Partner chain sequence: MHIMEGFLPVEWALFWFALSIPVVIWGFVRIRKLFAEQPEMKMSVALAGAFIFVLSSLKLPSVTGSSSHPTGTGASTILHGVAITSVLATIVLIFQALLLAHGGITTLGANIFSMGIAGPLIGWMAYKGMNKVRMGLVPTVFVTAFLANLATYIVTALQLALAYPTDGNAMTSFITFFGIFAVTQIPLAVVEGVLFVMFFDYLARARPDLLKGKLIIKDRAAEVAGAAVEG
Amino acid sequence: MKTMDDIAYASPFRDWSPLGKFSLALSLLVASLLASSIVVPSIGLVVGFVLLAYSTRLRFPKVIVIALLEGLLIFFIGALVIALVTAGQPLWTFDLWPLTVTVSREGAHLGLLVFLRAVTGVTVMLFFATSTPLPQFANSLRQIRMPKEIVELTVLIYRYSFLLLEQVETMYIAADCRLGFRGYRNKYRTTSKMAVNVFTRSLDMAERSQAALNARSYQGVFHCYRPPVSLSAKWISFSLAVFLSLYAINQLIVDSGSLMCLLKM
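Using the sequence just given, produce the structure of the chain by itself, in the form predicted in complex with its partner chain.
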């Protein structure tokens, strides 16, 4: 989490409008979801990967590689199940006694499409996450009139997560040194003790934070003195153009497929 935060603060895209980047990411995601051809998610994947590579300055930290690999495995299993449950013209049949598993042509296509959509989605969202510090994104939500309580709660949860994670790390090392994770029984016992300690410490931390804020004349609002760049009409038009182009490409491919079928007839 800290690595992601560091990458986001060092990204060359950091000063771009967070909502602008979000609308671009969303247009790529929605265009991929609406597509019936694998070409559109593939284009989205290439665009997302180039942006991600540039955002991380072509240095993929271990955390991103692990996230991508873990994601790929989950996507593969999910897409495989979707391929298996989709009925249609049989393509492959596997005799796994006592079961016979059949993958249909439609199932294989849908499974591949979903897999590509998922990989595109993660790549595009990683581009957004590695180029936008989360507090910046939360503060930019004020521009679309998101209630201030939600914005502040989001920023506070984010900030406090770092403090709690630091404590968890310390507790983990201390427990590990005392063989606290040896065997299942010890592992559960230590984990639950750690959870209680983190919880009670978080309550103490809340009380101390409140006292510190009161001492600094806290009136119930956290002011943001350097608001992030706002969402401009340019960003909206650009995102819309990207979406419409991808949608048009999909329609062209689908129509040309139908045209080919008609010509064959």
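The block above covers the form predicted in complex with its partner chain; next, return the form predicted on its own.
Only one chain is given; partner chains and other molecules are left out.
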């Protein structure tokens, strides 16, 4: 099964600066969150989707696809609730016996704005996650003088989480073959036993891993023989230019809207 790690290593953006890609994604995300017009999050969504599509060819593991669909459903429900509870000038009215539902113009705008912000944030951060292997990003944190303890924990969690997930999968298959999930009572009992076993095995794995690291003269630093591309002034300037451009577009739209309101008055 293809994992997110495999997608990141196969991405055409893999050799780009990890911190540069992070600054670009962050500029799109912050600009979308600060915008009061739906145009700016829409631009961020289009840019993020194009980058994501080129990076992954829109081929994701089934688990990621299910999680994305559930997230979109939650975003839609949240935006719908915002549109229904926000007061303002009526835009649509639906007769749902015995209730009458009214959607205001302000509520529709706010709900759509929140939905676009959420989808844009997921898209741009997913682009970063699917184009940047985590070991590269962790090693690039040294360039901004991140404490080595944080870098060490990041790499250790990343490397040994796969072993832990493999053990969980093995225990699940073994319990399923023994009909451990047949019926609610057996399901709860098996799940609780698996949780206890995962905790105890994680402690045992941590002890054995520490012994293995000590045997290899581990000094708290994971050496990288192919250091990632460092963050350059071009990346900072480009990310800042993207943010300022989106901010200027938002201000122009807001000012033009205010001017139209004054002319109508």
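Numbering follows the first chain given and starts at 1. Rigid core (definition): largest C-alpha set, two forms, superposition within 1.5 Å. Please read these numbers as outputs of a predicted model, since none were measured by experiment.
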Inset, instruction - Determine whether the C-alpha of L113 shifts by 2 Å or more between the two forms once the rigid core is superposed. - result: no
